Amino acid sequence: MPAISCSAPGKVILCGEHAVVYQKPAIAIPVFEGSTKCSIVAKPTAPHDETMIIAPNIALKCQLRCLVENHPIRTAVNLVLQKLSLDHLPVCEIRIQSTLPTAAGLGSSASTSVALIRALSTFLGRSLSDEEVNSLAFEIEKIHHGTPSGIDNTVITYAKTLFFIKARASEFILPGEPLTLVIADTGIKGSTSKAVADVKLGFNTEPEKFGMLINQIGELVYSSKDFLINGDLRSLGNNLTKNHELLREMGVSCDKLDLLVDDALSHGALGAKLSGGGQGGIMIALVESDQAESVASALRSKGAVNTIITHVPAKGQTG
């Protein structure tokens, strides 16, 4: 039997990060030139309770069995066979690759999860719909994040740019201009469900102020999906670098990211901020495509430990 293959893209928020678990809402993009892909073989006269799962990006190399119970691996293949109404896994070899960065904002854990389930259900010979496995997904992400939003799960699932407000039906658009963003990786590993539970305190601590930062956001992120849609690339950049300051104001930036973001507007990139949980990880700036390699160059040379280009197509244009 051939291997059953299945991949997914890795995301940046764009802005509305944190604000997002107040039921504010946020934009999220796909990133293709990062992914992980799920690979899996059947292994018909290897012994009972023996598949094997290997994933050289976290080292791990072990029989599915001798995983805790709720390992996020363990739980995908767990809610797999609940899902399709089966009692077992056939003995099988799952190798997970990623080119995704673990704990940057590059949405590792979702991407892993989304491969993981369309694999494992193809091979088991149900595909399940994009709705499935994204409710799915969602399951596994509060084992990695304690208190997701769905965000991550939810625009690496479809794969399509997504504007999120929690617990609502999701809303896909298109930019009018094509973006060109520059991720840039601090290299320092960042924990969303920390960073959630610092906010949380934070708010908790000082209602007023933390009540009147998530508004703020929430504001900039509805005048960031008009001029998304209407191509104003501009005003867009700018509200990428004051959602930045918001951000800083909640404390979940660091001095590299705020180093980074910078470095990025000196080098003239139309707006700047921390993408994901901060407190690490990862950077992204909206950038003219001519200025994309230089702003790369400019921000390795201040620290990041890698640089992606993505882009985002406009309405009517193909990727």
Second form
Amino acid sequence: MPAISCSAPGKVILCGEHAVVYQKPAIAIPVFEGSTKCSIVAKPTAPHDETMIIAPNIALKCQLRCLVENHPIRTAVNLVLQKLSLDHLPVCEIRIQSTLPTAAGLGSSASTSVALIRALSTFLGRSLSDEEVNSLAFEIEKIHHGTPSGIDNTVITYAKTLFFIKARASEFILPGEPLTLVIADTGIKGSTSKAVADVKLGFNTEPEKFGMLINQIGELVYSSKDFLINGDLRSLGNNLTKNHELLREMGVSCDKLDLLVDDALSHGALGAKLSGGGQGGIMIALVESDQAESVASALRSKGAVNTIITHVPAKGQTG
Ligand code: MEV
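Pass me the form predicted together with ligand MEV as well; I've looked at the form predicted alone already.
Every chain and every other molecule in the complex is listed next, the one we just looked at coming first.
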């Protein structure tokens, strides 16, 4: 029996992370250089209730029924069954493989959820719409991250650059000029739920300071959207660097992120910042396309464990 396979990309937050949890806007970009693939094959001759889950990236190889009730993978299966009004999953083998590092800010959890939900619903005979996939993936993000904004599952489901405000319809946007981003992984695992909880604690303890930082980030995102659409990459770059400063004041940067941001800027990047939950994970640098290799190599020399160069085509360009 042929396997059903579905894939989902990763993502970066261009600007606005953390403030987006507080109803401010953020801009997110899908990253196709890393992805998650979920394959499902029916095992009609296997004993009842012996569905295997194999996910080498998270060192998981066990039967579905052995996962705790609220495990994200088990929850995904239950949510899809519920959505399709089915009471059981035919015995099968589910294989999840990802080239995205976990806890790095590249959206590996949302990418896994989206690929898994799509593969399960296709396997069960009714492919869900993007809207349905997105809303189920958001439920799983809540298990991973506590009180997420929903930006990760949305950008990964639709696989398009978006201007996002929590609980509102997303706006897909196209840059006026092509963007080149260098993504550098600090190699330090960052927990999004911890970083979000730390910001919440900061907000509760110092509401004035955190309120101001969140508002300033919100304003930067609105002007960044205009710069992006108009192709003013120099001004966009300046905004990204200012956004990093504000996130640092919020306490979600770390020495290595600051070091890599400074290094990217000293090698001519137009702007640089941490991206995602922070406290480790990745930083991004907006660069001229002919600088990308040299900035990436400088970041690796400064200790980045991996770099990815990604391009976002401009309006009217294909690919
Ligand atoms: C994580 O990619 C972005 C955060 O703003 C959390 C969220 O929006 O759910 C840190």
